[in-house]
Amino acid sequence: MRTRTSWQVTRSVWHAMFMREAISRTMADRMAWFWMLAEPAAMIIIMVMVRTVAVGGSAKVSGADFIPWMIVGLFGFQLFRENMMRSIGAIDANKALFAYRQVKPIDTIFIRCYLEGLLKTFIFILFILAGSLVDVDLIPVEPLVALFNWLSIWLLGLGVGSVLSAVSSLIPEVGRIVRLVSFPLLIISGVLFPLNIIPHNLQQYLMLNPIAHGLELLRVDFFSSYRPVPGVSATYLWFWILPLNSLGLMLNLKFQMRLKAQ
């Protein structure tokens, strides 16, 4: 038999794990696809109702219509959050696969995040198409740059998820803390209300959050007249992405045997 290269082995492992995760994620529950669509739709409806009661009408947000503005921010945040949250349980959920020496803990995290990225992208595209049918403009003015920033948010979630996955597998309490802070993170990232309305002395601290930079950059690519929060920077976003992904990879390699044995 011909000896396979390391890349061929890794690719086979990823393909098998992807098929396993995809079937589990989309077919284990007959309502899985419904909830994937219903969750963001319900959030959008609730926030539109709150906005209508509080402000009265669909006012613009920094030069963009409120509904498209919120949809873009919500999907961008969900892309990050799902990568972060689902990575935490990835190692424990796939412990049986570690009997095969070809399977590494980092493989389980990457495949979960890859699947979540595909699902969120597909559902986002469905919402964009549905928006076009009901006169909600969700077509990006800079499609290629929007795709790059969408990928950047995905990579940020992958980096945070890979770090937290390793740490929470060694210290279970970390996973519980992360679940508690996920909702406050939704608020301080500028998903539900514009950070422009925050006083400057507080805004400068909120803009230390790289998620806010990713969402603002994504909105700039979708809306031609949108005015982002001052200080938004793609360089700052990648200043977080690269170290987090490097740290996550190093932690998973350093504690590989302990993660498999937990």
The other form holds:
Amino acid sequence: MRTRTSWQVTRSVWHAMFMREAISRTMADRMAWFWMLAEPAAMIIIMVMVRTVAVGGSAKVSGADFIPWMIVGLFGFQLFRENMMRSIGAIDANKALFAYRQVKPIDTIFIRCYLEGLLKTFIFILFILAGSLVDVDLIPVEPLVALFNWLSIWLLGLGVGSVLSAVSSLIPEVGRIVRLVSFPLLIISGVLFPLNIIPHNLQQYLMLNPIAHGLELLRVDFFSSYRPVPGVSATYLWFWILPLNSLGLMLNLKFQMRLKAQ
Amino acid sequence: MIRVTNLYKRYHNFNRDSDWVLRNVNLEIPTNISVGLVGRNGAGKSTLLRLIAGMDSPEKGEIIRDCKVSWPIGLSGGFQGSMTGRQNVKFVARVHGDEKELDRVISFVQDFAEIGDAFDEPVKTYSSGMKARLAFGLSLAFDFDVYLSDEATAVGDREFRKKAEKAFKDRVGQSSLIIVSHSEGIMRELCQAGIWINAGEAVWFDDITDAIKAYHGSLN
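Show the form predicted together with its partner chain, please, the one above being the form predicted alone.
Now the complete complex, all chains and molecules, led by this one.
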């Protein structure tokens, strides 16, 4: 009898889960690929329209063109939100697979976020390339730092996702509330309107939100003369990322059997 | 050998705990002996099987498995409804680390299950008999020391039951079975020893016939 080490087992599980998730995510219906590209494109068009109608193009973003500025923010926010939302459904959707004791609930979250990160990165790169063809300048001035901040936002999504997936499996109402707040979150994270236009006494509360820090950091790496909201800090962002991921792992460890059983 | 020591199990439902399903269970199941679990509905047979499989954790006590134990081969569970039979088989083969043997496992299951083109249809479209065929074939594709079966053959047709029984008989000597079944014929034929689960306690019998007798005795 050949026994495998825990790490080998985990690697096999991750590989199996990844292949499974990748197929169901991209091949589930014949339009899956189309929507993956059309959804962000439609979102950008709608947001640009909302913005021009509502504000009339008067509120300028300092140091960046509005459309590229919003595209970067929107992609960053989507990366975070997809990690969060897909993690919430991950445990429920893979319930049948927990029959194999090798598969742990946390594996489903890791793999979904990993796949989501790959897809979003790929699509973002496609948009950047398409943007430079039509003279929308989306090439980051600091590509490596941009990559690092992109990864930070991904990790923030993973942390929030792993906490919420455990909590919402134990308390189903939490999942509903998260779905409700996902749109307001888009506004207060400064995706549509620059947080600079908000009065300072309100701004300081909005800047408690780590997503806003992540998006501002990402924009700094894309536009050379962009001036972010004062007080933006990568350290602050990572003060959220590390505890959230630790808490998520702890919750998944503590409630593993209950998550499997439900 | 599977060793169960001081095992306690109960379920939590909303805000109250159920009574103990299993209380202070102590068992030593040798690897080369096939065992049948008997007891009335709700006695805890499937619970014990799930615990042995590692799908669920006990409140107290422990289970030591120093051999390769399968997942419980049963009617439901273990298959993702939206994936095809082939994709499910691939998934399980990969989880068990047999990436190199993927093709062998797939063709083995396809031959054993004999479900034709349905192999490439989503599992949710399968009948319970087709699911059972797939599950059974899949578990036989790996070399487990101990197979756990929870009424795995109950829904199969006559021909399939014969095939499943034969497959197990061929493996006597290499692997053994722990089965939950209400068909006493199958138990008598496949198992040597028996465990009677009654009121949360598990009683070991060296002979399956004695276990069935004890179970029948409790009913009268």
